[in-house]
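Given as structure tokens, the chain that follows is alone and in the form predicted alone.
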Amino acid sequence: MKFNTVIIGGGLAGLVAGISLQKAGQNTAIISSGQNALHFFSGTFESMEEPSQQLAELFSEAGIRTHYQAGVRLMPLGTFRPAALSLEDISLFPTSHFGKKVLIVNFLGYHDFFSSFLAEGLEKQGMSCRIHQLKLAQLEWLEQSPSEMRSVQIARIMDRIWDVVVQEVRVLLKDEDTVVLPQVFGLQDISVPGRIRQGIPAQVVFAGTLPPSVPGIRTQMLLKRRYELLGGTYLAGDEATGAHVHEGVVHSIVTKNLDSHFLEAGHFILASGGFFSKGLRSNPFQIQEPVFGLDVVQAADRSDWYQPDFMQEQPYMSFGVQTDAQLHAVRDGQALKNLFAVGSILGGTRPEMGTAAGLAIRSALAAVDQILRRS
């Protein structure tokens, strides 16, 4: 099968690249092995300090609602983090003191939302907190199994009974000016968080839960749908297992599901992620990129891979594949002329492109720009 560009990885970087190339008239394919960093997405696009018209247009066309406000956002454990570009249902505040009295509402039996930690963190900021466990008849069958009482399963129900939650919270409210709810709304209906805010006579803040991330999965579904509507080929549940490279040029790649059939293209984008997505793999001696055997920037001594203090920033998280100035991936010291590495597989090797979501977006768009210049 022949394409203009083949993209390895169906996360944020891969989908942004695929959508951009399809809009420009290219015929592309995305190989997605499954879970990626969007399943852990906080709802805020880190290190995107400036608004981007190009990105705003891409998201809007995909049905993704965002807003931009430099400030801070509430984290799942009651701490705060600087934020700017975020999904519409993620609250951004000028400071970490956003209310006087806060009602924190969880659902009985749901253990992936840390009400007590939230209360402790908010009280450190001078806010008075009250916690309530809301019992909903519609969730009782999920309570039978802890494996069922997870964010995505709850979210599928919440999109249908959000008005029941609003009614219950209105009864619970006393003199609180803010309500904090778990981020389990709007999985399939993006309008639900806004409807909840309209129905509750107090400021409503949605706080993160343990993964999988409901806003992250929603974002991936919307981007994937947009990509496929543009004519892109999305190979779900497949993974690249090898490549044919000759004289510094990638000619085709092999995947697990396509057996003896190769994916041929003029250009390739490696957006397979970092350690979590298995874009990078490690053994006791070295860190490897498994598809192309690319050079990886890493500390030579294994003792320098990590800090003994678990809470410290771990050096191995900055390791990533080596690239040249144009993001061409490097193998055996040679830049492969038509292979671009983007997203978290770069680690901290390209600090000028930011971190996390910012790195994914900037590097993906930079690779697209290089490809379109040559087409």
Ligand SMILES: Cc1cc2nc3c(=O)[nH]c(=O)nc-3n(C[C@H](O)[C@H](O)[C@H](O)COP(=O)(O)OP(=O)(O)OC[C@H]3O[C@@H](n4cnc5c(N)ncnc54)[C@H](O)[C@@H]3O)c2cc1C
The other form holds:
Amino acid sequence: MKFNTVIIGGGLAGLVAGISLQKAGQNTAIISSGQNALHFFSGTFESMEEPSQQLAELFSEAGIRTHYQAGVRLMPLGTFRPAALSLEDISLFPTSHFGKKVLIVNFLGYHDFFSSFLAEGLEKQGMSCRIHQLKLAQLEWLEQSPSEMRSVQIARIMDRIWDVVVQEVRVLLKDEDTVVLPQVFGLQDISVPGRIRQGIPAQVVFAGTLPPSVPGIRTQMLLKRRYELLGGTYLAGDEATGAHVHEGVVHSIVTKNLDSHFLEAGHFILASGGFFSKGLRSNPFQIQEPVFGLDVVQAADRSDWYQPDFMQEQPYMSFGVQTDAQLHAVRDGQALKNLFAVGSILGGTRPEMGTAAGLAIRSALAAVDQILRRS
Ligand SMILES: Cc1cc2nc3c(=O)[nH]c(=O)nc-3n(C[C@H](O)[C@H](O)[C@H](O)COP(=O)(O)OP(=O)(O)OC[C@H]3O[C@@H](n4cnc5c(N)ncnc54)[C@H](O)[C@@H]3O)c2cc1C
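Follow the form predicted alone with the form predicted together with this ligand, if you could.
First the chain shown before, then all remaining chains and molecules of the complex.
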């Protein structure tokens, strides 16, 4: 199978690259073995401010609604973190004091939303909180098994019955100026968080739950749908296992499911993530990039990989594949001419591109730019 570009990894970096290349008229494939960091996404694109026109267009064409305001956002345990570009349903505040009286509403039997910790955190900031566990007949069958009472299962139901929640909260509301709800709305229907805000006569804030993240899964689904609508080939559940490289040029990659049918292309993008997504793997002696065997920037001595104090910044988190200034991946000291490494597989080696989602998006767009300039 022949493509203009083959992308390994269908997380934020791989999808941003794939959509941009398809939009530019390329024929691409994304191969993605499993879940990615978006499934755990807080809803905030760290190290990003207002998006460039190119990114704003990409998001809006995919149906992703974002906003930006310098300030802070509410964390699941009632603390606050500096804000960055965020999904529209994530509230951003100028300061960490956003109300006087807060009603925190959870659903009876749902344990992945920490309402007591949240209240404790907000009370430390001087707000007074009341917690209510809402009993909804529509969730009763989920309540029978704690393993069913998870964010995504609840979100599937909430897309249909969000107006019942609005009615219930309106009845519950006394003199509170703010209502905090778990982030389990708008999985399929992106308009739901906005409708809830319109229906409740108080400020409504959606707070994070334990993973999986409903806003993150929605973002992944919207990006993947957009990529496929543009004609991209998304090979879900397959894994790149090796590559044919000759004289510094990648010719094709080998995958688990396609057996002897190699994926050939003029360019390749490696967006397989860091340790979390198995883009990088470690054994007791070294850290490896498993598909191409790329050079990895790492401390030679294992005892320098981590700080014994768990709370300290951990050096291994900054390890990543080596590239040249144009993001060409390096193997045995030689830059591979048509292979670009993007996203969190870069570790902390690209500080000028930011961190986290900022790094994923900027590096993906930079690689796309170079591929298009050559084509
Ligand atoms: C748990 C977690 C939560 C995070 N939350 C945030 C947040 O809220 N905000 C923020 O800004 N940043 C967050 N980050 C940082 C995050 O890394 C980036 O924001 C970004 O989403 C990373 O995207 P990526 O595409 O580079 O990698 P990933 O999202 O890790 O995606 C890599 C993909 O490649 C696939 N893959 C790996 N190896 C292969 C292979 N051999 N063949 C085929 N596919 C393969 C994986 O299965 C995965 O789907 C988080 C990171 C983690 C680990």
